[in-house]
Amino acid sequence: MLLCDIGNTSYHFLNHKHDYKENVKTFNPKTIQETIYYICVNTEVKKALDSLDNWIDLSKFIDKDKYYETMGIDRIFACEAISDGVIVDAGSAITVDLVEDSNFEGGFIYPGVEAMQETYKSISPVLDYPFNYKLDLTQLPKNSRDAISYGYLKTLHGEVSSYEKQIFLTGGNAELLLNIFPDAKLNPQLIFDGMKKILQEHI
């Protein structure tokens, strides 16, 4: 079974337990003959795939009324993967979504790590520090690096922890956040888990 999560820069494939990526600009989807089940946030790629019979769009099996109209399909499939908990998807943006009894209860979007570091840097070059993820969030900082780290991480930690749910971490920067959410479950393939669940229920 071949699954594919398509973003703005890459095709992310999962072939059983092996995952790999192809560049959106150079990869030709016609080169694959087997059936592929996919989701896609890239409108141009989606148009091209609509004409290929072996590429099956899993988003058509989702009850969109459970979510809001402009919610990204990748976030939706991550939510479909769990029945209860808080999903923190740490990519170019950090999205946080709450699921209770298999129902999406809402979520929010937070600046990603790189975006927030650029924000501090744009305020002043003296604030150009990498975040300290091993920071003690119970103590107010006494140096600049920890001060910007605290301002960013404490807010995220406090909001996510306030729901008192199991936390699921996914996305490219998820491992960094394990330092402030040590009891979280790290699952880089959470979106693929949602895709598998929809496949089992509908195909």
The other form holds:
Protein chains: 2
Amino acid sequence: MLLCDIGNTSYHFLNHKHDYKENVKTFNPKTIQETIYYICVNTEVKKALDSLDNWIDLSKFIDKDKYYETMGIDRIFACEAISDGVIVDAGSAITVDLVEDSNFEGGFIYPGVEAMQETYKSISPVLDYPFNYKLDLTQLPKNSRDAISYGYLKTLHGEVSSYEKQIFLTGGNAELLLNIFPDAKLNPQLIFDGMKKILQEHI
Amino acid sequence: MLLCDIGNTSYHFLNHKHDYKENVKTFNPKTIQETIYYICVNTEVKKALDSLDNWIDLSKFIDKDKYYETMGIDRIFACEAISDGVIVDAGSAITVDLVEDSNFEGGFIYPGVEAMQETYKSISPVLDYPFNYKLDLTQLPKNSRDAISYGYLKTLHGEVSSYEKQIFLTGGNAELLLNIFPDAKLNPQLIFDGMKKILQEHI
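Could the form predicted together with a further copy of the same chain be shown next, to go alongside the form predicted on its own?
Below: every chain and molecule of the assembly, starting with the one above.
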């Protein structure tokens, strides 16, 4: 069974247990002959896939009333993968979504690691430090590197921890955030898990 | 008495109760003849002022051991202005500093309003919304504009509120943040208050 989660920059495939990526700009979806189940946040790619019969859009099986209109389909499928907990998906943005009794209870969007690093640098060259993920979150900092690390990480940590829920970490920078959420479940394939669940229920 | 707080982009003057700004690029400090007390985070301007006898650098009267080496002198003078509380200085960065019994207890640096707006926009054009300062901070959002506003404002709010201290709001965007910190004391001249205090103690 072939699954694909398409973002703004890449096709992320899962072929049984093997996952790999292809660049959105160079990959031709017509090269795939077998049936493939996908979700896609990229509007241009979506248009191209609509004309290919073997590419099946799983988003049509979602009860959209459970979510909100402009919510990314990747966030929705991560939510479908769990019945209770908070999902922290650390990509170009960090999306945080709360699920209780299989209901989406809301969520927020925080800048991703690279974007925030750029932000501090753009404010002043004296703030151009790599984040310190080993930072002591229980103490207010007294040096510049920790002052920006705390500003980025502790504020996020405080909000996410306040829900007192199991945390599910996914996305390209999930392992970095494991430093500040050591009790989180790391699951790089959470979105694929949601896709498999929807597939089993509907196909 | 003439005071001046010099940042990266402007000279901020206080002449008795009247305050005004001049651009760092166009203003010539030699045009001022009377004695003027200043602080300066701008290293180039600082060099130029060192040769002018009537420009008196107030930073030399600070006990630097109370702070940390790379801490901005504007943050230090805001801290000197209060004996107890948390200072939120909302400029190009938002600096948050905790003071207890006239001791600096640490602080952190968060992106300013304009910088963070740019950050979301740079991540994706679908996140290019103005922040909603009237957001309900007690509910997880279910729309895109509130999802980024909550990501920016609630995370900051949670951290700052956790100190359970009087909040002092200053800086160019202080009034915007008054929406989420309604019990804060708004004081656009907090740094000048710190400068006056140091002046009285030492000159």
